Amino acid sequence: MKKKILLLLCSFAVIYLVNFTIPRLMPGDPFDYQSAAAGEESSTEMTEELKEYLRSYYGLDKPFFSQLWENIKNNLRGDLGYSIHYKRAVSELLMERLPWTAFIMLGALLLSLVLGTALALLGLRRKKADGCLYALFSLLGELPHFLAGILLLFLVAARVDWIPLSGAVTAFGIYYSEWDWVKDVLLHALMPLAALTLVTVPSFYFTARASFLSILEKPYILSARAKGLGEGRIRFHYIFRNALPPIVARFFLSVGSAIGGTMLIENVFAYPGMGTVMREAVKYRDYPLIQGVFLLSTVLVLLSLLAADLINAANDRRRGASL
């Protein structure tokens, strides 16, 4: 486990360096984009003197390694910098947008976990259903996240009046109770959640299916049936409970792809999460904001990978003790 933690720390260091370097290799200058309050380009063009002053203010006139060292020191103090485009602290922006992204991502992962596991259990009882589900999820597993969002947007949301096409809440909506606000939020999250779940559920199905099939080959399953135990009890107490650790590990392993998928789907539905902020940051070459979004995403992914490794290690120890 120490080697895995060291590997994760090395991975973080490499990703951190790449995250700092790549935005600065992008064509264009952040100060060529003078943004107005509405997020669009202003007609006022900056003078070269003002651009030089702003480069000095943001520390972009320093050599590369000086910028890197200053960035590391600021990050260690919890300072992610100041957004060039939004004129606000990056940490404040991320804390505003992170709950929306986390809601879609965690909601879709939990739905995928439940649906994938339940359908895999169903396949144990009905072989024809298992064959159909296997073929269906083999196709859905190859579907890109943004394409799933676009298909649902045009084929479902655009054809049904009561499903919102974009946003997280109704603009200028009037709510007479907190429950009205919750219903509105859930309604706006319906399509993003469905799009991400549609693409995520196949991985949970295949993991659960493989885990269930491996458990079926264990001697204690044959022994339980020889004792005359009911299929329901065998399926829950012997198959499901013993097959659960790999499925839970899959939950944490799916965080990385779910973060990227959520950001893409947020842009399809104009959902106010980190994905829309990232799009604006790239559009306006907002280096501090790009680095902040990627840094937060990297930390979440690496922590989820560490959690998955811990679960798998605990499962291996449990299996070793039972042999």
Second form
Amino acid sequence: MKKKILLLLCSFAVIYLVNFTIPRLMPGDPFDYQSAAAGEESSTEMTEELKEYLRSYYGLDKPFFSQLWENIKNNLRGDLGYSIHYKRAVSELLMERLPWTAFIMLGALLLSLVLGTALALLGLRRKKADGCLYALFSLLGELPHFLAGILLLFLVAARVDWIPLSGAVTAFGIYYSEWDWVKDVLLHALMPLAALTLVTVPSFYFTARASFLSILEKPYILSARAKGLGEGRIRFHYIFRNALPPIVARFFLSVGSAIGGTMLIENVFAYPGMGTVMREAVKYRDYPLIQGVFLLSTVLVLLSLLAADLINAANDRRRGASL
Amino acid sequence: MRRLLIPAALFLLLALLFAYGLLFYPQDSQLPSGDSLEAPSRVHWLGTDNLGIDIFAQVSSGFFHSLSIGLAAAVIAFMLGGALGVAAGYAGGRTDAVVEFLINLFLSVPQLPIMIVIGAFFGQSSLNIICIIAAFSWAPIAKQVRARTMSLRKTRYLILARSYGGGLWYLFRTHMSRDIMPLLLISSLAVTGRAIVQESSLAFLGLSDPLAKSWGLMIARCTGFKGIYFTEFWIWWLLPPVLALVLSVLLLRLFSRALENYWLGKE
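Would you mind giving the form predicted in complex with the partner chain, to go alongside the form predicted alone above?
Let us now look at the entire complex, which starts with that chain.
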């Protein structure tokens, strides 16, 4: 376990360093870009002196290691820098966007967890349903995230009047009660949630199915049946509870791909999360913002990998103790 | 066997159709050849997009663009994953520790965000996209190959061959490739399909080669067209690239799964 934590810490260090280095290896800088993107943001061409001044203002002219040191010190204080495009603190921007992304991602993962487990349970009882679901999910699992979003957008959202096409809340909406606001948010989240769930359900289904099948072969199930325990008790206490840890671990392992999927789907539905802000940041070569988004998503993914490891370790220990 | 042949035959059929579209179909995939947003007709099999460019021609050239990116990424991942996996599994010790760390590192990074970061900074040529996708596809292959090599290393025939002084390349060729090659080929084939998806995802975000007519770019341009949902144009503008993408990825996946069953005899 210690080795795993050390490994994750090392991974984090490497990713941090890469994340810091890449933008500085590239030709050009935001000021070149901003002065060239005429008509979009600033239509004036910056003079060399102005660019020099801005570079020193943002600290981009210092030597590499002193920039790195500054960066680490600032990040530890929770300061992720200042967005060059939005002209606001990156941490503030991300804190505004993170809840939306987390909402979509965790919501979809939870939905997938429940749905996948329920369907796998159903498949245990009905072999025919299991066959159909297995084939269906094998196909569905191959669907790219953004296509799931686009298909839902065109086939469902555009046909049904009451489903909004984009955004997270009605623009300039007026709410008469808290409940109204919640309803509006849920309605806007419906399509992104559905799109992400559609793509993530298969992996939960397969994990749950494999887990259930492996538990069913265990001798203690046979002994429980031989004791004449009720089917409901066997299902819940013997099968379900023992099969759960790998499924919960799958939840955390899925965060890595789900975070990418959320970012893509957000762009389909113009949902104001980290995905849309990332795209904007890339468009305007906004280093601090790109680094911030990437750093935040990396931390989230590494933490969830750690959680998955902890669950697996605890499960192994329990298994070991019971043997 | 039949499960193996059907997806392969269908994929070949798809490739032939798109090869016709690329080579003999009279419309160009880059230049306008009709009015904008024409409905499908004899002249334009799948209609035209907002610039009057034929859609069938675009989808056809997109197929070869996507496929070549997928295959190129798979070849690089194949070589990298195979070499590192065999080296780590065979050498053990420090080499193994380093490779294992690299594998875990690449497996733990969230793929799409880092692809966006690198894609944004390294520019948007097809070559860069291939390198990025390959860089994040070799790790799972290396992991499998490493595990397999480690178990092979303990077999008696390998210990014997090694004690006679066989070098790594000789041992690989004569004793290990039979076990490792199928594994390597199957996982590389899976990379091809995933690379196609990843390329179109990046293209959808506007991070692919803007000059290549890739499916992701077509989809992005169509969905970016204001009010497209309320017209019927999307039926011939959006559906062809979407269906082509889904179909080719699915067929590749089915093929690689059938190959897995056939070679490795899994359930």
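Positions refer to the first chain, counted from 1. In this text, rigid core is short for the largest set of C-alphas that superpose within 1.5 Å between two forms. Treat the numbers as computed from the prediction; the structure is a model and nothing was measured.
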{"property": "Core superposition between these two forms, C-alpha change of Leu68 at least 2 Å", "result": "yes"}
